[in-house]
Every structure is written in structure tokens, then in C-alpha cells.
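Only one chain is included here, represented as C-alpha cells and corresponding to the form predicted on its own.
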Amino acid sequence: MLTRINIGPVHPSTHGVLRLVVDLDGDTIVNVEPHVGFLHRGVEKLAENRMYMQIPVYMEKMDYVAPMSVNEAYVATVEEALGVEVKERAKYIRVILLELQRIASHLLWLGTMCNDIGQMFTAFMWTFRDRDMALRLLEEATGQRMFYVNMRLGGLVRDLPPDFAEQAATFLDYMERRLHEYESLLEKNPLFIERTKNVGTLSRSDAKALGVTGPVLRASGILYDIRKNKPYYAYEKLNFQAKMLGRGDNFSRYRVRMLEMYESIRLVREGLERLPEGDALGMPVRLIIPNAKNRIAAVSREMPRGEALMYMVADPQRPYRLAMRTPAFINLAALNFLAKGQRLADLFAILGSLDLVMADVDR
């Protein structure tokens, strides 16, 4: 006979406000059905009454913790619809920053996957100290701790500080050392291998099947990259290699992220040194775009969670329409699959294995 509870719609383990029914044989998991749409923002709609420049300080809100990768994806989008182009050295500053934003956003997912395990405080009070460096560095580069708002048309609000070199390097060479200690702690773990391998396993026809993205995706053994399948500013410059694996589990999904920060460091460090001279500053503020009506752009980008497909028809004051398609919705669409035949023990490990924010759920 099977039993069904409710999860949340407030647990710890949620990362957000999220309700789970879940329905168990025993300690098996039979099903589980999420319930989402307690932190509906209405952003596609809100930009229906906003002018262009207004929008960025609402995209922030949706990905907290990552907020400048979905204003990024934003401001490209208007530069798309209306042919604006990106100044050059914008170009590597927006990479270097985007990827300094990857790291702060990973550690955080380290340090709350570990925490939903369980004993493993260590490892979470390790990557929210680690995480503050890269908060700095990004404080340094755009005048703010969280919602940076520093992405404007062409370019940026903000160059980077003379300084911001130097302190970057002795950040990248620390971390790269830290990555290594949290292998070792993590790695040779009973319970955290325990927790991860061979638990919440995705096939690669699934993942595929289902529309994941990101490092759910390739670590199903899919190898699909938005800054390597479709390169924009200076990704193609800096050789960026995507990174993949091939189980589909716990451990695996693990391991692409951690693999992805050596890699975000690589990319930091290449960008720094080819870094061009020049200008780096947008446009000025300007509420009202002439000769934008009827325009239509489409971009991808590829966030810490996935990648995020912004849809947009342009008229002169406003967004006529603004689409969006955000990874942490359709990777919650996995969690059934994932979780089907696990025990109950094992759901928050799995839950918290697809690096969810629930804001940017419910958008």
C-alpha cells in the first residue's frame, strides 16, 4: 500500500519555497510530484511595463545567486533587437566577470549540497568563506556585494579598477588550491560517496528526452555548451573547453561543477592577460529606443544552472513581448525521474544535486 506525504511547502532542504508530494512503498520512492509557484514573480510581464533600461534590477531578483548572468542574458538580448554592438574589451570583461560569478554561484551549490547530506559542515562553512573572496572581487569590479546591475548597452556600467588584476591572480591561485582540498575532503568521504555515487541517476536518452541543460546535462554524458556550441564574446578567443562526464549521478553532476570551476578559473586567467586596451563603458541610460519596432531577437546563454533562452519583440519605449526559458524549471521536471526507486533518505541529496534556485522557477 502506498503512502503519500507532503514536503514543505517551507523544509530546509528545499533551497526556496517548494512543496514535494511524494508517494513511498515502504522507504521507496514511487513518485514525486512537485508543487511549485509560491515565489511567482511575473517578471516576463513586468517588462511589459518597463522601459528597457529599467528591466536589469528585476532579471537580478530571479537567480539571486547569480544574478549578473541573468542580466547579462537580458542586456543581450536588447543589444540583439536592436544591433547594438559590444565594445571589445567589454567583451573579455563580461567573460572574466560571468565566470567569476560561475565559481561564487558553484560554491555556494557545494557548500548547500554538502550541508543536505548531512555532517558535512565543514565543507559548507569552507565554500561560504571561499565564495566571499569571489563576492569581493565582483564588489571591486562593479560597486556592488549581490545585485550588480553593471551591464549596459555595448558595454558596462563600470571598467575594471587598475588594481583588479593582481588582486584577481592571488584569488584564482588560492582557490585553485582550496578545489584541490575539497576533492580530498570530499572524495575520500564514505558518506558523501555513499550520498552521490550510483544515486539519482539520469540516462543520457533521458536527460536528452527531458531538456535539461547545464551540468545535469553533461554529466549524463552530453556534451552541449552554449560557450562552445554557440561562442559569444570572447569564449571562442580563449579556447574554453567544455567539461562532461558520463554516469548521470549524484557523484557525477558533483564532479562537472567542480571540473567547471578549474575551468572558470583557466578562463579568468587568460582573459586578464589578453585583455585588450580600450573603452569598456555602454551607452548612457536611454528609456526611450527609436526605430526598434517589431524588431525580434532571440539569444542563449549559458548560466551556472543551464542555459537560458531569452525571447524578445521590440517596440520604442518597451519589451512588446519578453519571452524567457530558464534552466532551474526544467531540471526540477527531472527530479521524478531521478528520484523513482530511491529511498526517501536520498531525495534532498538529489534535490539539492540539480542546483536549484526557486525564484528562478517560478519567475
The other form holds:
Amino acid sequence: MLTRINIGPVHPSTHGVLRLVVDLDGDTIVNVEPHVGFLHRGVEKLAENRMYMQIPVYMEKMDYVAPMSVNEAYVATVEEALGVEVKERAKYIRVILLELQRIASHLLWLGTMCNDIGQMFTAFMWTFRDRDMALRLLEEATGQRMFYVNMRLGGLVRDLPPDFAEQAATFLDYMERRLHEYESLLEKNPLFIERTKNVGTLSRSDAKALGVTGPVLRASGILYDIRKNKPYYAYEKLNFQAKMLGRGDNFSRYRVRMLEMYESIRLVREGLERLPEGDALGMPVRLIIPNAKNRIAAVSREMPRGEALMYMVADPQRPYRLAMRTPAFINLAALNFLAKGQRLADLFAILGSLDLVMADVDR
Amino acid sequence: MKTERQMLLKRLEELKGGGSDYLVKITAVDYIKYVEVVYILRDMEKNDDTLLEVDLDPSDLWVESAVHIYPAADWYEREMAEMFGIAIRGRKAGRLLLEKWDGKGYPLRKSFAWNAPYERID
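Next, give the form predicted in complex with its partner chain, keeping in mind that what was shown is the form predicted on its own.
Whole complex next, starting from this chain.
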């Protein structure tokens, strides 16, 4: 006989407001039905009624763990629709800031996931302390800790401060040491191993069919990273690797993100080293573009959670339609598949490994 | 790439057979005179995206479900049905995806009134 239990919508491990209706046979999960939409704000509709550069403020609230990445994806879509060229220096600065944002986002994910899988509060405290240093660096560059709104068409609101390179170098050296410490904290820990290895396995073909994206896709053995496959900004000139692992379980997903953090450190270092001189400031905010009617732009960006695609139909003043494919949405859609046949206690380990932000799912 | 509604599933199957086996997004745009449904597909080996568009008459809004071709279509179709009122044929009628909307209309249609008085329906 099946037991049906309800989890959420308000639950400490759902990372937002997510309701799960779980059918159980004993302790084994038979079916999970995620109920989403508690945070649905209708950002796509709101965007149809705002001028182009009023919208980034809304965009940043979509993924509040990596706000700059969403903001950048949106600004890049407008740039593509309106044919604006990004300045060379701004290309490098965007890469540097986006990679710092990726480190901050992955650190938050690591801490909360460790918390979810077995009350490993040490890891949570460590990652939050280190994430704060990344945020302080971003604050140094943009003036804000969380919602930066620092992108303008063709560039940025302001250039990096003069001593940014030194501060970043100190942080990156520290972070590299800390990543090794995380590895020694977690990868020999039987609690962590038990809850991650061979739990929530997703095969290569299933990953493709379910359309999962980002680290979840790459942990299942498909090497597809927008930064490599459709390079934008300075990514094609900088030296880094897209990371892939083959097992597709929680541990692979953890490992892919750890490796990505090392690569991000590499990218920021090299970006700062090769940062070209010149002007990085973008266009003023007020903007009406004639002849933009029904111009279509579709832009993909590799966010910390995976691929975000924005599909925009332009109008002279405001988007006629802005459709967003957000990474957490499609990764959550795969939850039922991942959790079937697993133990109830592992459900949150799997959920944690997907790195969800509910605001990003619901929009 | 435009296609007709009758040919949609056939075209999707052809594209999937041709290597575009990763579904990126299904969405729709309301152009008032017609509603366009957009399928964004990807060929990961060739690193190539395909946009497949179907125009629908606003008085006759439906498309056939593509879930059996692309399992990833599930949530996108549900979201589209809810936001645009486009009926999805050939799949079992499920719960709405995002929210229980007890007002009238479909939020992402251009006819959706912003400041209309809030009406409850039973």
C-alpha cells in the first residue's frame, strides 16, 4: 500500500517555497510531484510594460543567488536585438564579475546542500564566510552586495576600482586553499559519501531527453557548456576547461561544481591579467530604438545553475515579448525521474544537488 | 523555420532524427492577429540551434503534445497552456503548473487586462 505525504510549501530544505507530494512504498519513493508557482510574479508580463533598462531590476530578483548572471543574460539579449557592440574592456570585466558571481553562487549551493544531507553545519558556516568575501569583492566593483544592476548596453555602469586586482588576487589565493579544505572535509566523510555516491543517478541519454542543463547535464557525461560551445565576451580568448564527469549521481554533480570553481578562479586571474585598457562604460539608460519592431533575439548564457535562454521580440521602446528559459525550472522537472526508487531521506540530498532557486523556477 | 500545425509532430520527429535531440524551450508569442508557438531545439554535436514556429489562429488555439518525442516538453507545455490558453492535445489533462488562477483570461496574452476589476469565479 502506498503512503502519500506532503512536504512544504514551507520547509527548510526546499530552498524557497516548493511543495512536494510524495508517494511512498514503505521508505521507497514511488512518485514525487512538485507543485511550483508559489513565487510566480509574472516577470515576463511585467517586462512587456517596462522600458528596456527598467527591466534589469526585475531580472535580478529572478535568481537572487546569482543576480548578475541573469541581469547580464537580459542585457545581452537587448544588445543582440538592437545590434549594440560591447566594448573590449567591458567584455573582460563582465567575465571577471560573472565568474566571481559563479563562485559565490556555488559556495551558497555547497553550504546549503551539506546542510540538507546531514546537518553538516560546519561546511555551511565555512562556505557562507567565504561567500561573503566574494560578495565584498563584488560590492567593491559595483557598489552593491546583492542586487548589482551594473550592466548597461555596451558596457557597465562603472569601471573596476583601481585596487581591485590586488584584492581579487588575495581572495583567489585564499579561495583556492579553501577549496582544498572543503574537499578534505567532505570527500572522506562517510556521511557525505553515503548520501551522494550512487544516489539520484541520471544516465547520459535520460539527461538529454529530460533536457536538464548546466552542472546537472555535465555530471551525466554530456560536455555542453555555453561558455565553450557558444563563446561570448572574452571566454574564447581565455584559457579554461569545461568540466564533465560521467556517473550522473549526486557526487558527480557536487564534483562538477567544485571543478568549476577552480576553473572560475583561473578565469578571473587570467582575465585580470589580460584586462585591456580603455573605456568600459555603457550607454545611458534612456533608449528608444527606431525600426526595432519585431526584431527577434535568442541568447543563451551559462549561469551558475545552467543555461538560461532569453527569447525576445523587440519593439522600439520595450520588449514586445520576453520569454525566459531558466535553468532551475527544467532541472526541477527532472526531480521525479531522479527520486524514483530512492529512499525518502535521500530526496533532499537529490533536491540539494540540483541547486534550485525557486524564484528562478517560477519567475 | 515555419511549419503548419498538421505537420508539426512530423517535423519534430524529423528534426530529432536529424540530431536535434535536445529541447531547449517551448514558448509562444501573441501577435494579436495570430499566436506563434516557438520550439527551440538543439543539435549538441553540431552545436546548432533550430527554431521551429507554428502560427495559430487565436480563435482555434491548440497544438499536439510533443511529450512522447521530447520528454522535456512536459513542463513547458503545461506552462504554455496556462499562460496562453493554448490547448495541448494528445496528453492527459494535468494539474496546472504554476498557480491556481481564479481571475479571467490568460496572463501572457495581449488581451489580458491589467487593471480590470478582480472577479472571482467559482
